[in-house]
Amino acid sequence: MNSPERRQGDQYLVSEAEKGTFRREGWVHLRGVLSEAELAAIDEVYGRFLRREIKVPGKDFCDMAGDYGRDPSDFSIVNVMLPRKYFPEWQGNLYERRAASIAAQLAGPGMKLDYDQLIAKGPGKRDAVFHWHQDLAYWFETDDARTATCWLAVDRSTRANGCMRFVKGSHREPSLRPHHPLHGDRDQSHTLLTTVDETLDTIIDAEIARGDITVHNERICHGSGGNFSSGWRRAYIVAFRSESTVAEERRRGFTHSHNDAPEVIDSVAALTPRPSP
């Protein structure tokens, strides 16, 4: 089945095959997801993020490279939190409709849009590497911890311009990899990271089309490398968790912005059990 099979108005149709890789492997990647057309509505608004013009508040609009403190003409990854709270008319748009649907084929029902986020990497920006991390790092652990976050390819994606990247088999650890703030604490920068050692683990560069997604759990490694081209690299994220989780989250005051109060931020991270060093 070809890419236009497979949208289907607020639909898109996993396979089988599509659904055990997610099983098996972490994540997996679903070509077009969104055609062309249904993509220029989307550049108009990222442009507008990028370029300020919807008013984005305090730690939200941020470089995920760097710390808060830097100038934002000199961001290396631009990172927009919550862009649907900021710009309420994106709320309940096509790629949020179609990835609810592929969210509630991969990981089941009961699922619910929890967070999303922009990811702009400029041209040239050599420095504008994501760090290896595991999402559920960022969170606390419940008792149903599915999550199922939506990758979108709003340029191409490649090794040269920092495509998305994979540890494979790492989901299946026992136990999450020891993470530390990038720089720091958590005051400084909301980046976390781990360590990743590319002669004995496996990577998998993911190179999609713009249109495709890739979509994977909450415990697989993941990171992305600096942007090596003359274009820039843009994504566009949403991700959902199991309805149960995004309540407990919300009862604790866990919104995903990175304005959150800081002692929030700091139970997030007690709570979250990690292996020592």
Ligand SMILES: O=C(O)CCC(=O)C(=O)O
The other form holds:
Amino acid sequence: MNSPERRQGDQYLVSEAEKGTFRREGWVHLRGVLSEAELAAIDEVYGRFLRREIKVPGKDFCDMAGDYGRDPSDFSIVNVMLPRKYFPEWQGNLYERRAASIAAQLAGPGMKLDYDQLIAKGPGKRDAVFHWHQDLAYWFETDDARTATCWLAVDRSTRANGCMRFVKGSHREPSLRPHHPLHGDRDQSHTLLTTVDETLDTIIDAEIARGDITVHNERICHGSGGNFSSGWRRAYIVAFRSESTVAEERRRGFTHSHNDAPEVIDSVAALTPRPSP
Ligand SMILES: O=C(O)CCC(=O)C(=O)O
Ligand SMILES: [Fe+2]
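Form predicted on its own done, so how does the form predicted together with the named molecule look?
Complete assembly follows, chain above in first position.
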């Protein structure tokens, strides 16, 4: 089935083969989740965020490759946390609805939108390296840790502009890899990183077209390289997690905002290896 046939209103039909890939590999590439016409509406709002016409308070507008002190005009990886909070018109948009249908098909019933995020690397930002990490290292352990993070390529994503890269099999390792903060502590930068040995680990570059998405789980190790191209590399992420996990996060005051209380942000991150349940 080609992409136009897979898009059915709010639904996107995921094949059995793609479900198997997500289960086995911890991530999957889905083609043509949004059409060109549907993407145009996203471009428009995305531009308003990048031009800072939509106000994003405090640390929720930050540089994931630098520290919180950096001047926004110098940002390498522009990161907007919780765009749907700061632009409520996005709540329930077509991408969210299709992503919800995809999350249910890949991860099963009871998945809930946990957070959204924009990650943009400007033209020629060679240092826009999103360091290797496992998402679960940023979060605390819960009983039902199921996660389907939908990563939409708003621009075609290539090796040259810093596409997503996945470490094959890393989601099956017996414990999370050890992570440490990029800059001293989490008050200076939100970023955590782990080590990947590119000679031992098998890295898969996820080059995907505009309108395609990748979906990854909470344990697959991933990152992305700098932008050596003359265009932007923009991504729009919507992450679904189990209802019980989202409830537990909120109970503990964790909303994925970088403005959450520092002690909450610190208490959830796994800075030491943690065994799989
Ligand atoms: O966009 C990137 O380069 C990284 C995104 C990421 O780490 C995520 O969506 O979990
Ligand atoms: Fe991530």
